[in-house]
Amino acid sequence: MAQPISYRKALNEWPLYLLVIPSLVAVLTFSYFPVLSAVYHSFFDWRGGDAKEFIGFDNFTRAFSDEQLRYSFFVIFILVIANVFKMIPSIAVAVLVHRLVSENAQYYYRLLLVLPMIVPGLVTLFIWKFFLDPNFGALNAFLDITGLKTLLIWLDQTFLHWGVFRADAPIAWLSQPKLIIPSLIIWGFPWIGATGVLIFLAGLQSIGTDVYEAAELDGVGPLSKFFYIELPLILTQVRLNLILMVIGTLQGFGLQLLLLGDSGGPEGAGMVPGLWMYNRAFGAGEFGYACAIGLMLFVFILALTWVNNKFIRVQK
């Protein structure tokens, strides 16, 4: 544990604090100043430049009555729920890698998980945009080859009644409003995040071998071992990944921007709060209103993070 520095020692070693100044200036300039500027301009009718008019809370009043913004929060709620379930494959892969007997095999599997992280995220998004292409995409080709398209047509005609799956036309995943949200959920399949797997794997590797030995003596099977030993002991890592996932999902809009454009696709079906903020700023030139949306999103994320830290506890 670090010991406190006396006041006299701090004065004697003041030149060392000069080394902190460049980093502190950079953080204040590029992190805190934009935030304070957004808070300030959220109270103005500001369209860029120096001209602006103080309008008080009108931007926030408008945001609360903005139907597109309300719908964007509905979309992001669905995506958050979907992303919670998309954490399951990462946990499963981490457990499988952890249970490998060979340490060399564990190393190579970890290496295979890390390699995709080298590929820029933008390239990955372009690849997925090609996968979802109605004419040349791999997803439609897979559905045709396996015959699953026939099943989708039957489900559409029998239960969904969307009218988007037809035998005589390719499936337009990014052009049909009813398919936008399913397309955003499909993105990333099989949903194995390298960072998440490594975090879960670190938690699993901290479990002592004596716990496994005691479980084997009691005749605990592989499935019971997961539910009664491994999962309870990595709940801290699960909670950490959950926080990062929720914050990232609420803040993110790059996926929607690249796949659907700044309008959120047909009828704005894929609009999320971050994309609506981007649309108002760079599409409509309403920078003051966009700042207000960003501030509301910040408060919303802060409130969710506080609730998580306050009420979601992991017993040691």
Given for the second form:
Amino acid sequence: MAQPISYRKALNEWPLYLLVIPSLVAVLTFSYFPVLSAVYHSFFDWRGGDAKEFIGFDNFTRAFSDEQLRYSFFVIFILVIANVFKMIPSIAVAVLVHRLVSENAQYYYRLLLVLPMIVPGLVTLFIWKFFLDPNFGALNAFLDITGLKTLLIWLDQTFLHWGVFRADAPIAWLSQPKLIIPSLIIWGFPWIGATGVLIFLAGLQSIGTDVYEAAELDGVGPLSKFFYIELPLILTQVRLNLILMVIGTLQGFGLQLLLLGDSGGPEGAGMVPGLWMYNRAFGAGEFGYACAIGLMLFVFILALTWVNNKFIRVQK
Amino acid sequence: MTSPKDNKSQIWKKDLPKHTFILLVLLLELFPLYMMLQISVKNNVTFNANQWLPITPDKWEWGNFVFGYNLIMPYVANTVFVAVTGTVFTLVFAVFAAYFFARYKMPLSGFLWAVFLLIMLIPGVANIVPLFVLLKNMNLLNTLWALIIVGIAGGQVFAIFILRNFIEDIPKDLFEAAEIDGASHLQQVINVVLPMCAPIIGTLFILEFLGKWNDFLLPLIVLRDQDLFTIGVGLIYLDGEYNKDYGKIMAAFFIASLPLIIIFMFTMKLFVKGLSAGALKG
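Requested next: the structure of the form predicted in complex with the partner chain (the form predicted on its own having been shown above).
Let's see the whole complex now, leading with the same chain.
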């Protein structure tokens, strides 16, 4: 802890304040000011320049009746749900690596898991965009070879009636509106987050081999081992990851921007709130309206954070 | 009694399903990396003939790497400039601020700490539009300094948060001894804090550097001149080109990854440690 200090002594130590000023100025200018500016300008018809017109709550009433915005919240909701399930492989791999007896093997797997991180995220994303390409893409080739495409065609004809899986044409993942959301979900398969795995492994480290041996003697199966021994120990990390993931997904739009462009793909099928804000500001020049959208998203996320702090306390 | 060797093969047998599963997942995970590497040496002919399997070195298209090098290197230079300058200043500012919070409970300390902590709760999404206008008004649009300055501000909270704990753990005697020798606060930071916190500063350096290296949204909004592009924006423009030569594109991707690969080779341990430290941030 920092030492308590008397006012008299603090007066003598005034140069200390100089040390905090650079950080403080940086943060006030680039973190606080933009938020306040967003609040202020959300009440204006503003195109980014000096001219602006006060229009009260018009931006917000417009937002509430904005079909594209409403749809974008629907998309982001689906993506959040999907991302919850996409955490499972990371947890599974962490648990399996931890259960290995050989420490050497554990070390090498850890190393291999971190390896993809040396490729910039952007490059991975573009490689995936290439995988989703209808003619050259790995995904379509895989579906063709395994015969899964036939299954998809059958599904389409009997249940979905989307008309997107057809025997005579390659599957156009990123140009069929109906396939945009599935593409956004499939992206990154098998969804291993190196950071996530390492976090879970760190949490698992506190389980000794004796616990496993005891469990083995009692004839505990691998699934029960997970639910009774491992999961309780990494629950904190799982929750933390979950919260960060939800917040990250809600405000993220880089993925959609790069895969689909700022219009969210054909018919705006992959539009998310952040991307709509970006589109309105930098595509249409409606900065005031964009501020209002950003602010709504902001309040939404802040409310979620508050609920989380209030009800789902993460134990330290 | 079983001999140790039997025991070993028994363990191996027992763990075999786990190994199989993990290896399968890893294979899928590393598949994009494989595709990038093997396509990067193909030209349109060899790519169309077979895009899945590697080709023998005698058919390698070295021109791809020349193309990639010429295209990406200027971007790499810009990105290195932005990321290194940004990270150094981020850490200098953060060490000073963390020292301020850790050394004494000064008047207003608590309030200022709250000012910093509150930022952690603020989602950044509402910021980007006003930030753009702010940078425009500061005449920083289309400059690398915009990226550096915003990067410095963005890195503060996390670094200060971590560093404060580490500085508070330094024995007070060290500071007092330095003070008796007549060291100013600046000298105490340089002579006491820096040596004692070197490992965590190294880890933070990597984390902050990675964050700035991978950023593409702000550069995309701020930069207009191709001369100033960072890797992210450069790759986005490359992706937007119509006539696609996948060999050339993958070679460019590979060159874009090289700096990180080199850094990774030298700092593997710090990398893994840094990620675990990042894990404990919450």
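From a predicted model like this one, the values you see are computed outputs, not experimental measurements. Positions refer to the first chain, counted from 1. Throughout, rigid core stands for the largest set of C-alpha atoms superposing within 1.5 Å between the two forms.
With the core superposed, residue 212 shows a C-alpha displacement of at least 2 Å between the two forms.
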